[in-house]
Amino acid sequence: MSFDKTRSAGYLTNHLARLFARRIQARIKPLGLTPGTFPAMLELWTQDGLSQGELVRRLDIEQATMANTLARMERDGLIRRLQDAQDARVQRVWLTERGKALQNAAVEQAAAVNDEALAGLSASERQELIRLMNKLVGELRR
């Protein structure tokens, strides 16, 4: 059986993902992020105080991933994890001033690297773009 990488959806994905990946660690660097700390930071930025169960649901990624990735973020000073008022068992992760402090130079970044890509498309394609991938996104988490 014959594999056209250039008609795979998964194929492009991942590629596309590589290289938006390579670009935003390229500008989130100087900032003491990486794209691996970029996605949680993303969801604490929205709603902070989450569990680390929450974010490992939120960001569909492994739990051990998730801790390795927080320690991280904790020894650079981004986070710090305070037990639960109510549930003993659960720690949950609150931005540090210096992390709040990163928000708008990352999204900034974040959007600067998005306009890129993007740049080729036109409006109506560019939403249509995203549309396709929030519904393949949802497909996939079924």
Given for the second form:
Number of protein chains: 2
Amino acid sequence: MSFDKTRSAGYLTNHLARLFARRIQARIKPLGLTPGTFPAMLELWTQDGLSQGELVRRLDIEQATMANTLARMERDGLIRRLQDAQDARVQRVWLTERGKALQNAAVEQAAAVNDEALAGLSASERQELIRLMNKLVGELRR
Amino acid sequence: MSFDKTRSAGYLTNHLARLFARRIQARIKPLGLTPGTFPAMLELWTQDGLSQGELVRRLDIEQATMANTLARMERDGLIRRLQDAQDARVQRVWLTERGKALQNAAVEQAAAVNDEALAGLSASERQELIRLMNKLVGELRR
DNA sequence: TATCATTGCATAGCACGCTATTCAATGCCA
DNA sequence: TGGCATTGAATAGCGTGCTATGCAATGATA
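Moving from the form predicted on its own to the form predicted in complex with another copy of the chain:
The complete assembly is shown below, putting the previous chain first.
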């Protein structure tokens, strides 16, 4: 039974994810951000005050993972967690001023990494790659 | 500054990597394997007795990560590490009988996950996706 | 040959992903 | 209204990735 790693979507995805993480890590470290916080920050920059559960659903991250990530973000002064007034079980997540202020610089760095990765591709190749990756996500999310 | 996560190669790659990992984890757990061991096992099934450094170079994994992964693999009876006869610094990695015996079943499961992910794609789309992903890897590895 | 740089690996410490488990708050229904 | 199921979150434990650091073996050189 043979297996060519350069022809396996799963293998390539894992390798690519590590390469992306290394690059983004290097670029956002000076901002006081880490790669794992990025998805949550993106959601909160778009809509502040989401509940933890809402973040879990939007980001397709396990609840326990999100709880840990949010704890680190709170420790690092990016967010605050406040109990919801209507439902005492719900923790709402609010950006601090510092967290809000990072948006432009952080998004800029992320965009730069994407540009580096896609440098060798034509516009239509980029579009096709994104389309196909979205299709895989849809397939695997069921 | 806006950022569309469904159009970011990095974001999609991270999401896809998590989805792939969940699937492969579920499938190879019964074999006593974990996703992180897979790349090393693939290399060793192809060529047994590689040094740790050789694995690091082939898999583009940090040396410390590989040392940890190999320690778990040894603990779990997949490999043994023996000092090289010529160079006492070198640890050569050898599959156990159990490690060797897992090849067919493990590769089968990995192939099945790839098939699930690519189910919605035509043959030419699959080929194109693999080609583009390899291009990104090449770009980001420099 | 004594010294110093290089190489190969291990360890510490942490980020971030997962499963399993627990607990409190809420909702529902007899 | 009392009892039970559901929901939202925290915690424990572990795999897998990283950087930083240390150390022993080897190689190179004055």
